[in-house]
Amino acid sequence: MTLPRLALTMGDVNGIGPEIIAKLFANYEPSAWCSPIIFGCASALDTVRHLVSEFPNFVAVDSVDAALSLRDGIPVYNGGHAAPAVQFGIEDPEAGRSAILWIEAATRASIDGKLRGLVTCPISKACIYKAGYHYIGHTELVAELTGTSEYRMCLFTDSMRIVHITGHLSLADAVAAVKKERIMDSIRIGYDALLALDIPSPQIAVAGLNPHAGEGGAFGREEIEEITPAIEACRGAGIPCEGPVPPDSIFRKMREGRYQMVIAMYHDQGHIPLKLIAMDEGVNVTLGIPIIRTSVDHGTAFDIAGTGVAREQSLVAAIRLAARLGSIR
């Protein structure tokens, strides 16, 4: 079996992505699953050699052809765009140009089909917005590029998987949002994801917005006018899914099983209790796009970055799920 050829972004230099890609290569075999190519600079992470024991073989190149055909060693391919100095903590707006820029050149890498994807290492909203970007994270940029409307952010890990119908919006943003168009494109996306993944009689729940999923109207009545309204719809579809189910007590019914994917009526309803949970084993999902994007579920973690203590296992875990996805898509 052909192994999936898959970006691997650097994120801001300045964060922890250096450090966790030099520890994801030296701690694991990322070849065993994929052909990676990582989109950075060579020199940035040159900057963390003394932070791993046995440093990897990176080894820069000038295009993605020649990363490809490359026998010994990791390919890093600046993309033309090399990263400023390092300043570990600091938060440069030529640093996040740079992460913007090697997202990008990935990203078409991918469309033109030279890759499946990409899997991404963290960036720094504030310094992508001081560099004259609009973007609010990757996964509006990578759907933008990709000309994708419809798209929505997860969070996956073994146990757990959460599907939000908002992203990045302000809570009364998120709340007005919960529509039932959008949560019935939501499940549709969620059991696709599924299906692709081969989950066998997949069960989905969709959680309620309000407290106890607004106790029949009680307490707010989203639940009865386009929560539920969605659910009937997507389940005469043929769709497995139920609910409302009350937010205090789906994700544990998820990880104890009887569910395979949560449908989250904003950010933080999912967000929280993943990363309660398995904030290490946490991977952030791009689902609705044609290609696939996985990412570490945490940020650029300026307060550590340099110091030796930042973990890899999210990237790992990402690079994993992207794999298994490019194998079977």
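Remember, it's a predicted structure, so these values are computed and weren't measured experimentally. Positions refer to the first chain, counted from 1. What changes on going to the form predicted together with a further copy of the same chain:
Regarding the hinge between rigid parts between these two forms, the matching entry from Leu209, Ala278, Trp33, Ala22 is Ala278.
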Second form
Number of protein chains: 2
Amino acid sequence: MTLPRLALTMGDVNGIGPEIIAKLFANYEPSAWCSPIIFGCASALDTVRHLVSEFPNFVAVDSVDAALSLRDGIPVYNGGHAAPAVQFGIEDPEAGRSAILWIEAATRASIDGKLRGLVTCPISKACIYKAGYHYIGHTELVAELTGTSEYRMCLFTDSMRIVHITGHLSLADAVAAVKKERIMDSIRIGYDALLALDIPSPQIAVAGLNPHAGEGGAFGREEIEEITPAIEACRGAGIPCEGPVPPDSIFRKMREGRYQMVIAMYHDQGHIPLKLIAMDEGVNVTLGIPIIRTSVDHGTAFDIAGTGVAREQSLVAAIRLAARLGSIR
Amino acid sequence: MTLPRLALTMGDVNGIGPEIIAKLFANYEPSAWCSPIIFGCASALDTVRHLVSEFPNFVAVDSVDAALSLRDGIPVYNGGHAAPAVQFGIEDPEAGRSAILWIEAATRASIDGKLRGLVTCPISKACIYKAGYHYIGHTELVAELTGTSEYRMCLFTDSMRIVHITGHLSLADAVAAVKKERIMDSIRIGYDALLALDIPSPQIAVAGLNPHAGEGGAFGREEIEEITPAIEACRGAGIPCEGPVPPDSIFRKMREGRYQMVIAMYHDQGHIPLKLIAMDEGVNVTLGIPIIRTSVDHGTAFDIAGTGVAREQSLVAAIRLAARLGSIR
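What does the same protein look like in the form predicted together with a further copy of the same chain, given that the last one was the form predicted alone?
First the chain shown before, then all remaining chains and molecules of the complex.
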């Protein structure tokens, strides 16, 4: 089996990105899961050398092709853009610009077919705004670069997989977007991911929108008019899904193993339970785009950057999930 | 200190109500926390005698006054309404009617000042509908009987206290109800409960409505136009509250002890995290009404009624909380 080639973008060099990347390669063997290329700055990695025992052999290269043919060491490619000097914890627009350019380079290499996709370390929204960009986050940037409008923002752990039918919308707009077609697309996109992950006998649960899933129409009719028809259409197409399940019991049932995936009707319906439960193992996944993209489920953590206490577990989970999605498909 | 007099309503006799009441008195000493009167049926309690070791001494009485003057045993008052014969697990409209009449009798005795309030065991919505009533649940019934429109549906555990600004509304209607006055009333009602519970240095967190609390107005303006002004007005009035806090991190922060209460903007914003975390210790509380009312946080459990496996922990938590709310005020 050929391991999938994956970009690992460093994110904001003044955050914990360089440290968690160094710890990832020092403490785990990601090369056993995938063929990784770091999109970032080798000198930024050098600044965390003292924080990591058995510092990995990072090697700066000047192209994706050079990275792919590197025999010894872990390739680090800066995409033609040198990063500014590291200043841990500082909001530097130039660091924001570098982070965006690395994501763009990694996404383009994936679109070109040289890589299967990318695993992203955190960026600072404040910095990318100051640098003149107006993306809400990676998800929107990667969706735009790949020309995708029907992407889905997802959160995965080992026991919880949540596909959100909408992302960064006001709750009022999200309620208005609860429509049969969008729900059906979400179920299909989620089911494809379960197949890619080779999960045996997957069962998908579709959440209701309203309290108690609307209580038979007593408070809200979206379950009757949009959600149930979407579930029935998908079941008719052979996708194992059920619902609408009351939102305040669906996540416990998934944790108990009854469902392998939940389709959530809005951002916080899925984010609230997952972020309450998952400490380090949460992975942010963008589904519906033509490349693989996973991300750590935490921010730049400017407050602890450079101190050595950052934990690499979410990055480990993100790269393992990307490798699994990339290997089996 | 005089212990508060509390009604304990039996709920649907064909559910687990009689069993958890018998276990409560067999395994705990609620008379040390309050002066309890069971509103229900002594013969229904007899049907679970074989399920409970050291069966308590329940004594049928024919009035609240007789209950209050009972010297030995635990008074059981049927409010003048004999229950139908117990048929565990069966949806019987007459059992639904009895449950409602007991709640009404207990609420009236509380309004009259003979009792401080009531602790409720579960009722079956299907049965009360079949009996011709159209309440969504206890909360709405007790609010109507006490003539209260500004009540709040709350969920409490030892470490999590959640006040919802609205209850059983469609999500679209709940979004439209996110208004400064309603939020201010909720903060005030919640703060009163924290004072009644004598919680030292309480801090209240007010949740945002939108993802990331609206991200500075990028997706949703309710935080700017309604929530922040409500928080500022309450702070100005001396109530320790802060926010709006992003909904997907607020509950973890409360569990970590940073906040003693969260004001949630809609039913599921609070119900999803609490029901994911709380197994047996969740208590449903109605605040803003002139009497005390707490409830177990589970249903009739018709599927296990009469089998002896029901757990009384949520009832223990509900009666302890009611006693605490009733003792200190």
